[in-house]
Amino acid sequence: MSESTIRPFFWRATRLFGEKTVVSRTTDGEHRYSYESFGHRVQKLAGALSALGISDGDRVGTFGWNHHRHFEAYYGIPLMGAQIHTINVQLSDDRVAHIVEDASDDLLLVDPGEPLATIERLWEDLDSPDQVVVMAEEVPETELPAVGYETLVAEAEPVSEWPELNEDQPAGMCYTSGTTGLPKGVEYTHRMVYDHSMMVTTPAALGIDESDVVLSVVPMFHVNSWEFPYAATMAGARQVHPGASPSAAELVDLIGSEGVTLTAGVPTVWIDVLDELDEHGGDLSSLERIVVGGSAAPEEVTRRYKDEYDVTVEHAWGMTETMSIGAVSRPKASMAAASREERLAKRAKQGLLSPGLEMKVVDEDGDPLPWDGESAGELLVRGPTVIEEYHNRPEANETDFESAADGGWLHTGDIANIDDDGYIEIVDRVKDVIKSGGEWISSIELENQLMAHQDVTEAAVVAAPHERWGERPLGFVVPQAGADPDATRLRESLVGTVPKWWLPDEIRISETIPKTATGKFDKQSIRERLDQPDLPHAPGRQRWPIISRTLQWPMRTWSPGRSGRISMGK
């Protein structure tokens, strides 16, 4: 028997540190209890669902939130032999639909609230699961052949001894958000969580340990909450859930009731927070650090976070392929003597590679590009914990994945270029980088111009075909409360900025710009609308910002040949 599985984290987590506490917010209220008390549930959980006929091998899927039967969830299952599918509570109907289906899950573990609404609206059409178990006090009432979990563990035989497991069978599982197609089926295997978790604890990477509080904003649903469930316990760290669609002014309440020095999510958060905290104070005294990904935190709020409450602004950069987090930007030691701003400027960068990782930056041709911190191509990386085949899509395992005799890569999507330091900058995506009269334009460096503009809230910048030109660049707005921008004179704050021939054709001003599940902004429905005089509208007003900062990249001769990546948040 192997010990690289989840195992010995549950281990030591409950026999070494089983006085810590692990807090969540529920729909039934605060719960709090401690590690030893959670391992005992974990017991019951497997058992219960081993009562419901689940067995080694089986696939259970989740669909639910940030608590502690959601985080019981992803030790019961995988421990039982079983492997552990976290679902999207933010999908469309249809994709959840092809997901549960894609899988093949035997049993669903799901929210009350809208999460079973989708279910009970999508159940006459799914094949499977049989069953749904609703993570909850008490069953809403619902038509769905539904139980409680709270019922099933009180009745429940705790399990008294763990299964044999090996390294190599399936853990985890989770899609990606399907941004140009459907969405993808990505398995972990025990030896891959176990290798990410060791690696997200390093001090190379999050370097998290028992003395930290650890705030998991990033969802239990999104590429296994970016390791913090498995590496978090591990480090016998205590843990804060906030719940579902926490607010910022919940978000600084459990930062300051519990004393959080470590916490992770999407920019859009900690914006949100910013504006919490210039309104009605709070505390985040005890806060230490901030790690973003899925896009870069604007300087501003770096620079605010750090002058105002001295909390540092970690970016990291990752993708479901990668298990999350596969680079962390921090200056190294060697810096210690450099300039304010050329610290900023290296924690403006998606990082350095994380421990066990390895990569290299392609042109078309796939040949290397020199470590300039100026050549762009496409950013390839291999490693433990970067996964070789997608579930169900040989098509794309074709595309995406290189051969062992090749090097084993991973074409990540993503055009970056790495300086001498061996920092990655992602300069712009395949799918999204602009060819006009055979020159490339980044969309990004666009966004980040516009997001600058004072009366600005959101950009994004898709290409629009053009019959001389083959594309042109064309731009979104989103305004600031209360500002009312000219298209005619954004355009012309773009002068001395970017190249003449990167201004956009046209810039339209939008109420929303349309977003995918995870946040990002969904630039395949915007392609899509082009003839449309406005974009469609989304439920509400989401603040997203976009990478902001001055990017240096000389137009190689890159072709975006290969498919896309679903990067974290993407």
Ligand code: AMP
Second form
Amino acid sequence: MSESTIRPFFWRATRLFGEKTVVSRTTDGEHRYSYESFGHRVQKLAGALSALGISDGDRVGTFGWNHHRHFEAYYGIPLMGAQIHTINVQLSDDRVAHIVEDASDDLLLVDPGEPLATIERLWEDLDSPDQVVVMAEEVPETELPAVGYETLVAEAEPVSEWPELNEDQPAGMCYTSGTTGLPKGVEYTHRMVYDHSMMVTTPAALGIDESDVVLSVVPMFHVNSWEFPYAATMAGARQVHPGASPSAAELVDLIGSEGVTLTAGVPTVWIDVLDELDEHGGDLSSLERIVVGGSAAPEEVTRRYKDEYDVTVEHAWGMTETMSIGAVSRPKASMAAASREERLAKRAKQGLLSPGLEMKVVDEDGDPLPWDGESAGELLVRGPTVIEEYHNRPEANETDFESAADGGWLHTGDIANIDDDGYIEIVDRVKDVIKSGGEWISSIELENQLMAHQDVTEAAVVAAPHERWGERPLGFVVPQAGADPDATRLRESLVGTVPKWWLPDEIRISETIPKTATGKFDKQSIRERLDQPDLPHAPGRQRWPIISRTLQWPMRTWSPGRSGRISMGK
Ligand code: AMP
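Okay, that was the form predicted on its own. Show me the form predicted in complex with the named molecule next.
Now the full complex is given, and it begins with the chain already shown.
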């Protein structure tokens, strides 16, 4: 029996839909070719990688945006038996260094511009790899041992026969920052990519078809761009890759000019696109569906796309650990007669689990909670597209995964209820992290930086709900005895130590910070009281008055969408 690998995906697109086009926006301009030409270049890329010494079982890192060269790497690397490891170009230098070191990448494929500059800064401190390939027409001036992608591909001998692959061998890798501490490596086998692509393609999830024209705005460095490069290829759909940091105006242009029917990305992207349409108009007549996930899709966004553009927002939930999409929210057929408001309310939930998965919500003792739409507990999921362990992280494996004997469940870290129709609704998070515009911010790292300040004795950072970004960091600081820190200066002291978009929107100086019985910051209590700066003593909790100044930063201090750079979560 043949193995479940990505090889038949490649075969199907290149042999049955060879004439279909793949369009890319690149730093060298627009690029357009057919699946047939894509296939030839993938064979040449694999030949080139072999010539560079890459072989079965090796790991090749990629550090770039969505374009045809990266798309070719999605196939060339795993088809030759190696593993593609996609690295987030938006992370801070120390995180990128940690990820490249932890994965021991044997080679890096890097975009020109800022990604290449990042690797240049880190190069001296990296043990591996010893060469980079620049994914551009020509190699810009660099001191790195770099070779150009186009030169490599032009000179390579194409691979004519793919090697026999085992379905359990690793095909991909991606790091998650969605939990406390350093990013953790998540590996996907061929079998998992196969299964997840099948799941995504079924109408019960996204229903991708060869008649679709697909534009995934989800970066290729985020959980396989929610599987679109595999699922859409397998389906034989036309594809559009939007390149580095597309602006909302560029996305609207691409949708109109390429006749895009299906697109995907985090809520901020689609809020920016609505703003762009409000200001300058645009043609969305071809567009049928937008998959919105990574953070909760605001109901207003879903409503506006339907009312004003006749576009359906498919609200999706998922994690790096579930290979992205794990649930999609649309009303069941039995709701056909339900009111518009009831149907919209269902779409606002995180949805129905995708085929192939199972779930439960449990209380603190691990006991299952009823599906009553109210009882909230941690969401646990399992299935063939859910990872069973992290790379190199035995301590996290202990806490995040149940053993096979205990059911093999993944602890998602999401607090959810399930209603009697089976729809998941995420209401909170156990994980001590903040998700802003689809990207993670570590509250603990911000707290450590604040507590390193000489005037600060304690600092807690929590996620404050935000209309546009989903969440933004809000800091609480207890001054050292006798000190009188200024909130503006404290905030400024973080500049340079964390990425600019991590800076808390507001820092409040406080007398104390509430703690749990075990002495940890009681973040849940803080979050519950964000709007009530001077609360009476809560039973069982410490008094926590906000004393003097609060610093309210304009919410658009840092606006990636406006500056042309869109933050595109997974
Ligand atoms: P990541 O591993 O970075 O993809 O992040 C996964 C996490 O993002 C989930 O565990 C949730 O906390 C959050 N998330 C993803 N999709 C949604 C959604 N539709 N609504 C609310 N939170 C979401």
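Positions refer to the first chain, counted from 1. Bear in mind the structure is a predicted one, so any value in this text is a computation, not a measurement.
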{"query": "Comparing forms between the two forms, the hinge position between rigid parts, one of Pro267, Asn224, Leu116, Val430", "finding": "Val430"}
